[in-house]
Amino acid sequence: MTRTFIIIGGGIGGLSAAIRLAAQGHQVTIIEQNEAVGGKMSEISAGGFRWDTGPSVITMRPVFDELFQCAGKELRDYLTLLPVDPLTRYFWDDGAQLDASRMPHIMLQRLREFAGDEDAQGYMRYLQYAKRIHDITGSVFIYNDPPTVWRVARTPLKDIPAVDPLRTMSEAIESFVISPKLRQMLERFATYVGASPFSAPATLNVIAHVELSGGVWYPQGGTYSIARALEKLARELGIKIITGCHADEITVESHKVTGVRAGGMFFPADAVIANVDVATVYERLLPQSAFNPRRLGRLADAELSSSGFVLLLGVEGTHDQLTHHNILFSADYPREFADIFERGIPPDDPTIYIAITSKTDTSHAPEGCENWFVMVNAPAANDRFDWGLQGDAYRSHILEMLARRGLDIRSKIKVEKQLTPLDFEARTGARHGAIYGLSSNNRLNALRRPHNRAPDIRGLYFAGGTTHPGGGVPMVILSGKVAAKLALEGLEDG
């Protein structure tokens, strides 16, 4: 039986959801607020340069091509992935700098020059173990339905100190190297998932056996390709998709979903899946009388993510000992955390991720000029930093720090553009510009993360970086895979 699906929010695991609802033989309409198609995953262009403004560091290809099979297409005919070497370029205040490599023979010699042999030999233990928690954690947390406490329990004994669930991410990675800059290098994977590795439980680690031993790939004309990609893909099977169309409403009726109120038109739905912050469902599309009033108190007071702070530089002249992806840590990475989760102030001596696609794309600046995406973490917006008052104040302090470190660009700005908290908030429906939703600072928090399916209305379904299994492009892939099977689950199920 042919049924219909209204999904809000065009962004990835919104058109991933869609894609896999219409290779079914469904009818599916997109109902996407802004002008274009991908959430968080979007673009800018001016003056010649052109930027991705959302995530630039894709890993887990076997999701993309997964994605593209259910609809029996082959990835290679709509996106071209590029190996990126180095995966990043590492740079610390006293000089330092390291190349990472996905290779292990290339790496391990690396980091015997940098760090020593036993720094070397504790590193490729560390990606042992770090696989160790993927495979034993995988299809519990990230590739199957939201995890339950039964599922957890069903853990076999032996295996749960591999997982790690007692200690931080920072205590885990001291037990295998020595250097605090290799120590750093590895703390910087809980940024992923907007989280301090002082914080987050060692379980997160598998985060660095994803980038490091399968490595990073740039999608050829840039991250917003991938976007590109699934829309061609999910017009081609029929999915209807209406941008600049704000969802007003989603109506319910007995604790069952009808439809949706947008751009002044009823859209009438067996389902609904909700490509958008789950707080922001609960608090601006749902009729009150819908839900327990206690489950949006639960979602508004959890803490959340870290947000980030966006410096779009067209920048004149090349900068060879950039690559395309860099990081400039900071000298108190401790501190650095500290400032965002407890003080709750962007940090004043950040680490800074530059990346630079034209070092890839030579199409996305001016001969001889390079498209710089800057960006800091920063806490998710509240009373205690006012974006609007003080964001250009902290933009000329991310360009001074920048300066001591032998890159002032200041002079050679040919063109810019900011995004703060509030700018995230506004473009994307994520609560205050936590970019990932609910905070990773909790080792329980895998479980308390919002489910893909509402627990009180019939017919809502999630999918994005708020809800199971978390943040990141291939993660709400496969939200957009849980949230379309819960959905065709639920109908079967009357």
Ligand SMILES: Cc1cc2nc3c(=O)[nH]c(=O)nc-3n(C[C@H](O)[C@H](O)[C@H](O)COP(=O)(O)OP(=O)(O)OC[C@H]3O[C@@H](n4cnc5c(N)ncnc54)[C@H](O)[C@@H]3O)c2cc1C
Given for the second form:
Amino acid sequence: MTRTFIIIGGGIGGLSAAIRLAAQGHQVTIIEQNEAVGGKMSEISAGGFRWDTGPSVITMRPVFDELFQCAGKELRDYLTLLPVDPLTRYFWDDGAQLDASRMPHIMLQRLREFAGDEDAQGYMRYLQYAKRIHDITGSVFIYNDPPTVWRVARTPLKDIPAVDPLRTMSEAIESFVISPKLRQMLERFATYVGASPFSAPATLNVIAHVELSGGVWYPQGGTYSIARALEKLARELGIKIITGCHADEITVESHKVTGVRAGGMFFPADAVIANVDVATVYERLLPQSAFNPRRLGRLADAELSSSGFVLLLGVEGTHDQLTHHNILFSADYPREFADIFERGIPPDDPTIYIAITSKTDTSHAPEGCENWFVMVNAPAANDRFDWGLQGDAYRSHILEMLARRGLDIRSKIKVEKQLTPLDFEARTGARHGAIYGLSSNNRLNALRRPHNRAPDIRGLYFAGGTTHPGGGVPMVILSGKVAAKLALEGLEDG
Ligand SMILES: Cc1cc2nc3c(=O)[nH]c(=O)nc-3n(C[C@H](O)[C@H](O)[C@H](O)COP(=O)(O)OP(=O)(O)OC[C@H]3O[C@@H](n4cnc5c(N)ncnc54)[C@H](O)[C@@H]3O)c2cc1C
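Since the one above is the form predicted on its own, can you give the form predicted together with the named molecule too?
Next comes the full complex, and the chain you just saw is listed first.
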């Protein structure tokens, strides 16, 4: 029987859910407030330069392949994913440099020269450890329905130490490698979910496995090509995509969803999937009489992931010392995360990430120029730092830090745009601009993450970074898969 689904939000999680439902013959409409789909995955062009404004590191390729396959299609007919090598070029302030490779024999050789044989062997053991976490936890925490205490409790006793839930990421890393630089390189993966390696559970070392063993992919044309490809597939499947239309209300009768009011119209629905921050759904889209206010209180008070400060720079000249993905590490990593999560301010000495897609796609910058995406981690917006008043000074500070690291581009900037946590909030509805939804700085947060099915309103489901399994492009694709599956099961159950 054909059912009618409304998806609020055309982010990657919303598109993933919509494609899966339409592929099974259902009628699906996406309502997106912006003029284009993609949400945090977005692009900007100016002065002959082109930048992605959101994600740049794409991992977990099988998740993308599976999304196209569920609609009977092949990814290669929609999108070209190129392997990136080196994965990332790392720089330290004493001049040390390391290119990460996913090829074990290459990495082993590089690490022997960089940190000595003991650490090279320790790194290999670390990768095996991270793979084992993936093998054990993948089916419970990543690839299926949200974890339940019951399913977690069924983890065989012998496997629990391997999941490493009691140490922090950094404590586990210290047990494998000695070099502070190599430790910092591995600790960095906590930032992929907007967390601190000094608080997040060691289980999250699984992220290093995904990138260092699985590789990084560059979608030809820029990351936004992913959104474009999913939109093309969605339209082919008959999904109606309404852009420039803000959803104002999810209508509810007797604790059951009836539809969505948006742009002055009413869209009736058998079920609604909100690709919107879960707390925002309760705060702004649901009638307050439809749920217990304590639920909103709990959602609104949950600790958020980090946000970021981004400079999009059109830079004159080419910089051979840089590659596609570059990381310039701060000198004091614990202090950087204390600034973000304890003091609530952008770090004084930040680790600086620079992505330059024109290294791979020369059309992204005029000849002899480069398109720099410069990002530093920053706290979700709060009252301790005023981006309106202090943002420009912080921007100058970042450029000064780059100059100190031998990258003085201050006189070479031809075009510039800035994105602060406030911009991420305004453009995508991300609460306080938190990029990855809820914080992972706590070992229980995987169990506390809002479920993809609303517990109190029948027919309401969630996809996206604030629900299971979490933030990041492949993860929100999986959240769309879970939301679509639960929505269909819910209708079968009546
Ligand atoms: C600067 C930055 C860098 C990042 N880097 C990476 C990276 O390198 N790798 C990676 O994997 N991930 C990265 N991420 C995270 C990744 O982009 C997100 O986790 C993912 O794209 C979020 O998808 P989502 O499904 O949660 O939807 P979102 O992107 O949050 O989209 C939600 C959509 O809903 C729409 N919407 C909200 N409310 C309404 C309403 N009331 N009516 C209609 N529409 C509405 C919004 O306009 C938006 O389009 C980065 C994010 C940012 C911002």
